[in-house]
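Just the one chain here, laid out as structure tokens, in the form predicted on its own.
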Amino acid sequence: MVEHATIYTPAAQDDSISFSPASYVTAGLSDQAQMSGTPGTHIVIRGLMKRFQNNRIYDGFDLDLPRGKIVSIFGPNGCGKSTLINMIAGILPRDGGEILADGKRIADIKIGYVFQNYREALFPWLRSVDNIAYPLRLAGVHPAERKRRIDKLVAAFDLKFDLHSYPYDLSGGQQQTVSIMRALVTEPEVLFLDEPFSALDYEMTLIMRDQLQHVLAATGTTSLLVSHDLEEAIYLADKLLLLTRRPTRVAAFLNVPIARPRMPETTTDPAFIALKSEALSIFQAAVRGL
């Protein structure tokens, strides 16, 4: 169903983006209904299909993604979080199933994708502004409306440092914030993280935590994030979508009913520890296969 998705990465340094089509075999769904979801749902996927060589990651997965929330998945190793959020943004193809967003396929919405690795993730040749104009001056956007909307990002994120530097002169973790808002820049629909922090040290990404609840919830984007960190997981989500191994399902799809915003000292609250709790059951049930 998705062909495509446009993600903006360096491929090579010609100041150039280049990204590549991907071809599907949709599962032939013929009602329509199938594919409208629950009530207040942005994404739906039915029937997704995905293996690599003769291993099944996903065999028939049906899931409902909330609009508006942020959504951090949690799961074993090699059970397919990154892939799973890589079909859903185009990025990877499919063997089946269906995937639309209000009814839309993916190629055909906004998305923002934040990557692990920050630091190949940068044009270094570019200052970090231009680096978060890019996507914009792609798209042709008029130079005056590319400064209304980086000015309103620096505002969200209250920015400490230049953005007229370049990326090799910023921290690890001013560098991912310079990513972070180059995804933001183009007003996605869809936000999609993965692992955006591990590469950070824990300082950092107490801030970057802090920094990213406040402007997704400002927002209301919808957001998938990819955590292999349960606490972190739960510290960022509205949602807490944990997996089983593969072929992989649904184990548990729980509301996370934390006031924001949430703190460092947050972790120590009785609520988010039962829930932590609760979790870490469930993970260790699906790791055994419970």
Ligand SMILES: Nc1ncnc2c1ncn2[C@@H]1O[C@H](COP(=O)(O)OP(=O)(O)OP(=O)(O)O)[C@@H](O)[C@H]1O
Second form
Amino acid sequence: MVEHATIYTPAAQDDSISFSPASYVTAGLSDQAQMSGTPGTHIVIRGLMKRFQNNRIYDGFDLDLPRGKIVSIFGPNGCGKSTLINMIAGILPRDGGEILADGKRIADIKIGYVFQNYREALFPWLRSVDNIAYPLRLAGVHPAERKRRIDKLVAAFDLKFDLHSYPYDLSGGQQQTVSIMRALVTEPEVLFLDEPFSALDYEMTLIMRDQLQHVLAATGTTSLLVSHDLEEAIYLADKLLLLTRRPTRVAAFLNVPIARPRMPETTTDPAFIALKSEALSIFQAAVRGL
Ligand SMILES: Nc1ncnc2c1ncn2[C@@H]1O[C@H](COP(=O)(O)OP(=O)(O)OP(=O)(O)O)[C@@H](O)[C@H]1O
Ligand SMILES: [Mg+2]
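Same protein, different form: I have the form predicted on its own, so give me the form predicted in complex with this ligand.
Now the complete complex, all chains and molecules, led by this one.
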């Protein structure tokens, strides 16, 4: 086991947050404490329930997601990774449980979402710059402010293509960059990315990982990234969430104490390799249902 890694134990964590030394603490207050999570928590998930027909996906799932960090989610096929982030994002209804960000409903905060399928995510009739500006236009943001926000993102992404191009004139990686810029332009509190690079070739994936790492570190946006590539999941993450088979539980929630910026060479660093091998054994045990 890697020295810095911590195994997430919802039971232990619940004990620590529901501790109330004074007997006069009301049930309401202690509920509130339950829903604020451990220090540094941004999003609290308690008692999450979800089923599709007779298929129980989540059955009393608890998790605290840290503020301003990148959490990568990795787990067996079909375990419910997309279902989880879609419920947190409020795109998919849940059957029970609570999800709060700083005590607020997710519907009341600004979020960004990057879909796997960038081809269907962008409006083909709008130039890239207008795709990015679209959420701001919808929110009635003044054109000067729209331009300021986009210029800031252009600088952060170090763009090598013309934003006046239409999506179909761009490569897959460039289109996904536009999608990510569109998700970030509203300066969301939380960014969701569901396998954002899985439709890209390997070379483009490496470039995109670095761009994303750089931009998210600069903005400090709380981010949840689903990846089916363990190396990528670790490379980008501050914390790695490993899930079990259904009904899905947290197999482990590991810290990724590897210095940034991470570079392709980082993947051959002994600390990286040790963490990857630890994660792999947890994953294999989770797949076997241990
Ligand atoms: N709308 C739906 N109706 C019925 N079943 C669904 C629906 N959406 C997802 N499922 C099922 O729920 C389970 C979890 O799906 P989900 O897409 O969240 O998994 P995932 O971990 O993201 O999978 P993958 O690794 O394939 O992306 C799967 O068995 C899937 O078939
Ligand atoms: Mg999925």
